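First comes one chain, alone, set out as structure tokens in the form predicted on its own.
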Amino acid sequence: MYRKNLFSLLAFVVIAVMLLTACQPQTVEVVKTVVVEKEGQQVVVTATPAPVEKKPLPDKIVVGVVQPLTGTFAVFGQESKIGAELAIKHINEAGGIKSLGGIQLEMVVEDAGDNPDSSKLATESIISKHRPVAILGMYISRFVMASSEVTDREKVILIADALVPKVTQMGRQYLFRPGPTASDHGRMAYNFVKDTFKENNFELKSIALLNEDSANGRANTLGASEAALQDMLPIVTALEYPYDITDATQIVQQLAAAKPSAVIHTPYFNDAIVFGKAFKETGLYPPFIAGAGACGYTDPESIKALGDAAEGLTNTYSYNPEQDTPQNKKFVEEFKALKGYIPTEAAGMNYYGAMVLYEALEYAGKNFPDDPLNPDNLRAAFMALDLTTGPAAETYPSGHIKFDGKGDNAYPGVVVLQVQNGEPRVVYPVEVRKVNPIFPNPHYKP
């Protein structure tokens, strides 16, 4: 009889708690029942801990930008900042994060400075002062590798715009790279050279490889050399130089002596100008010069500095400024209104990077409504994305963004731009180009 009454009492308690819980959709109550001994008799004790409240949303969602705004790489950082600003402007104008009731985004900025240590300090500073849900940065791969130690420790999403493969090979859990890798760039530069020679009935007998002495330069060269070795194409020389080089005359003479059919070169910015001028001043042009990685030869500021020496030079890009989609056209139009030229690689990468964040926030709002900004929920949202439509896909070269287990995009996209009549134009891959490449280099003399 006692046991019967005990089970009846237990059933009554459970049913009563269920009814009470059903009346309060904003909380989750967990009821624990325990049978204990008290004065020789078994007594049922129920315990209801404090309800788990739905996390309140902020007035605005803070997004951080950490880029090199001063120093050697400032040209990239300034362009990156503008790309992020325009993306956030467009997101807010379109209604903010709709799954979160239209919350607007607010951008905060820190200068990454000129080295990995200053970048790391800037990352710590922006998190301490603003606690952004995500950070866009930092273009220079070694800056990203240093700063990602901080973002992972603090569980802040880092959307990297750097190319070196190692960036996503360190086991970082909160780092995502929508763009391609330096190896992708090197392979694309080689394939472009090979296909362009074939298209113009010109024999590709050999190549020379040239890069500045950083992980980025070496990774691009590795991608190009692996592709060339697969075709058993001779590599007549491979040269490396300090990124702060001021006179490239001797290296250009070495390249001329090796007599390659084409040079695949990975420059940043200042070194691209130094080499472009050295080729022009010596007149020692190979039949073709193809840039890989960064955007050295085809950045509008490089073209301005080089003048006629830029004509015919090419460079791979992690962004296609001529992509024929409504979102990309809007971005290009507004960027040109601000700067007077088409978006650069750095600007484009941060535009679509911010748009990927937008898609992840929308996903988190729909699928984690109780705590969408929790860093683990936001990380899960990034991992769940498979974008072939929408603003991020419309501004990404391959039109497809889906992250693998390392945080890399499984569908990397790269295009090749060439300076024609003083303007950078998309010339490769063939299916997306608007104009045919100029071949051979217009300054080449057989």
Partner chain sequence: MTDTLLQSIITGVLMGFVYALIAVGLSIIYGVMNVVNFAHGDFVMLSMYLSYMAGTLLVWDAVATPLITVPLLFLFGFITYYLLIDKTLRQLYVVQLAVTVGLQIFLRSLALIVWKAQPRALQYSIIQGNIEFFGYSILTSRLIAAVVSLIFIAAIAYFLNKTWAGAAIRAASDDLDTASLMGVNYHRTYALTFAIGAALTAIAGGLLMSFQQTDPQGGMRFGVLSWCVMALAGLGSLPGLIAAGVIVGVAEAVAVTFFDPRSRLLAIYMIFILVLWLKPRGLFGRK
Given for the second form:
Amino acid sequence: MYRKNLFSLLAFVVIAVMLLTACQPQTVEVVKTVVVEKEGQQVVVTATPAPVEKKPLPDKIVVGVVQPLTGTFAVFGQESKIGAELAIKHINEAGGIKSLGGIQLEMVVEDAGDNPDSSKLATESIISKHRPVAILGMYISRFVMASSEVTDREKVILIADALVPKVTQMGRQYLFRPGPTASDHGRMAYNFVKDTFKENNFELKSIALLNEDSANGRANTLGASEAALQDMLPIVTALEYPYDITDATQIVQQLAAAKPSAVIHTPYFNDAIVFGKAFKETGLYPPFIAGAGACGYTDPESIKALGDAAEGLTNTYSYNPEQDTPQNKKFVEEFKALKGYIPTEAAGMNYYGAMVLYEALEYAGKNFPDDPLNPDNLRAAFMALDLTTGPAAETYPSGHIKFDGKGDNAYPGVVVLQVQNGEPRVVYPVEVRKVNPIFPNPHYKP
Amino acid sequence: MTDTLLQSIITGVLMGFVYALIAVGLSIIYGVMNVVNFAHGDFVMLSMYLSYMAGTLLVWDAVATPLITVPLLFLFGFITYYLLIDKTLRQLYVVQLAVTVGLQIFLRSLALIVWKAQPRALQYSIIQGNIEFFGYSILTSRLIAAVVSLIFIAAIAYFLNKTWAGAAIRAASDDLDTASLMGVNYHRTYALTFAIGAALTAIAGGLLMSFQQTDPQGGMRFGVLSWCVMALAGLGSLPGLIAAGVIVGVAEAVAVTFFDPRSRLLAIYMIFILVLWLKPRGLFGRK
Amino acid sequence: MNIAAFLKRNVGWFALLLVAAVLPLPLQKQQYTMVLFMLIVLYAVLATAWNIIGGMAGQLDLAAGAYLGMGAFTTGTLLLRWEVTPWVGMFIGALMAVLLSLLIGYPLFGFKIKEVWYALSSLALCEVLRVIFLMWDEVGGPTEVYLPTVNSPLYSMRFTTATPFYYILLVLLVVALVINFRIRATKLGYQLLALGEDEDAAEVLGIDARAAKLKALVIYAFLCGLVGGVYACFYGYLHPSFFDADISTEVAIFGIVGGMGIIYGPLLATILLVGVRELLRARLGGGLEGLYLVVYAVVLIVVALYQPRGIAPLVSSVLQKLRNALAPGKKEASWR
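One more: the block was the form predicted on its own; return the form predicted in complex with its partner chain.
Shown next: the complete complex, the earlier chain at its head.
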């Protein structure tokens, strides 16, 4: 009897729960498809029907920044935040969004923490609290993938600064990535190695690939290996290690045993320091070490930690700190005054990310005057952008930003930096460099 | 192939001596007091951070930092004993475990607050570099770490066997009640034991810091690693501990080279579980 | 016993359940708060399940993350590869967790591995699985595997808000509590409690320690596996970090702080400690990221040293006083 009662009670609870769940309001929206024609390409843009009356504008446009400000990735997040902060300051100083009557931007910040879950929670929190028109952020690809589920549900534009190709392949509608992808980085690192060997009349017989085992590391290595395979260049070894590695000497010994002409290595951050030290400690330098992906070898902290061993190490960058444009010079100058070194990749990506938002807002103000901040109108504005001038293009490595159907930039730009006399300098592509690369690695003993 | 194998065995053997040194501290505490110190690995982590502090603030070389960290850890062990461990001695094992797990979380979160989550490393140590030895390269830092570890294990053996304080510790480990009847103040003896166990991790921490980095989660690895060495060795045998440390070190190094760089933990844990199942008293146990 | 008497005897529980069931209604707009409530319920299920092996049987199990991860990976992989709905997948996942627990528990209990060695081996289990799944690229691998939405969000349990997950976990919590009560009322419950008090003495009395502990472990693993399935669907991806030693330790802390063997103890401790954690996080932001862990550590040490029976008896005595004041004359402690 007791048991019977208990189970009927349980059944009651379950039914009640199901009813409650089913009662949740279902939102049904009428969606209209607009086809924007631009340069012969058709881009399909969906937008809600424009309301007849003009919506009143808020006093300020709120822009969210969700970055890992604490935890393992705090270094990236802090730099990103400063990049976005400076961009928003510059936009406001230049008179805000002119097409919206000079409306000013306001930045709100939330900590994405240490893992995708906390990043998702932070995104929920910033949207419930502030309802920003757009969010810049997360840097770590898996954070972006988790958080973009929330931004897409809430229809908030997400300007991502993460490199993994998959970020834009999940069918998210409100996600845009102005920066290059990790495959672009891998390919660029390979091309740099190839051209530099040729330039110095050094035979490139083979390469070794080395990466930390996240999606980022793998995507970089894949980009580099595809490029190498096209050239029929032998890949003598490909090694993977966990990013929290504490001792790399054994892996360096394994690399040395394979005798490659060059190593293309995708470090995350601290592992770059571990490997830099292991190369020096064992003395087993290959002729050249090229970093790909994140800022690893040329990050200010790595340079400081590695000292002399950093000399000659290179890394690809999604941002060109030596770009000769007024906007970029202004940014570099103010960043340097603040931090004492040139902007890192994370800072640069968020600077031009915020500038892309600025351009989109200007566009929306001009073309959707009735409701420029409507997420679908704003999305249409992003899709319509084709920037070759202005603050965003001036700070972007390729100088050209135009989003393809997935939200990726159709004109990705990557540069290569090398540590020379303790300073990171741009050494590739040849057209933009001001100094020649040091070759081979200064510690290499033939 | 054989070259790579020999190379990784050399690396593993040298690291094994450092692991043995870490496990000696744990083994003394467990053997004498029958206290399960879940936080032992985090003592190593704390030592490494203190070495990092000494290295950056005083610009000392990592190998010299134990001069500061050993007294600090000794004091820390002493205080911890009287504050926490002393109160758990005659309690259920769950209480002991809960208290040391609490200590472990405390140390970990303290490291997170003070030193943040990203790993910390020191500049090059003067002992870094390598020596050619019949075609194999031996890293000087590992060699020195191994030698220093052996010296300190020998010193501990001497201390336990030849000094009065050592005799008191051994007496307390054999029979608590008789020892206290014989005039050994077991509180003081236990505090000394615990402090020595903690101080030994400071030596290991300084040596490790000369070529590794540390982060707040680092204690986890050293913790299970030292329990594994102790389980393998069994209780009461210092040469057993050295042998067990070497076995663990070699297993780790070979797994990294021939299987997967991620598998170093796996190798350690597999040995640990296998030993618990097949040889619960360890390979060289006395008890 | 009729329904009225049953309702009356457990009036506290039903009031609590009612509050929990209507809680999301005013919070629909605040997804952030909703996620927090969901997390509290999630931890509460795990901690309540832990009570069976940890609280009653006295085995300091630190492998909640292992069984959770097993459930998550099974459910997720079934959905991903064979489009099996997680509503079924979570039960298969739970069975996989049970299989794992048998694989571990049978030899461990057989060789009489207990106390610290059991705690360490269970902690090691979590780490071993994490590393294995990190290297096993077909199922896990170091990159996140994202779960698709197959057929409909309901079919693949991929709701965009936390509310449905909250209700699913609430049902699991009720199930876990009922199981706890049922065990306490059976012979197994007395055996486990005896083992928890003194294992050697219990065995002298003729209790088959191995069988009893194994049963407790299996039930615990099953519940953790179920939660794992929901966990994977809520986060929408699979990653070896689901085999989380931190979750395992936290669950054990909730169990110990709440009161070993007291059924509502872990639930109480979870609500209090997770509440404190989120309060600290919201108040102090990221400035002092590890601070809530310091609070956990201090609470754990203080409770272990000075209140080894946990905080539940304190609350229980307050409630008893309250009840006596309301209905003088009746003196039965039905809360335990």
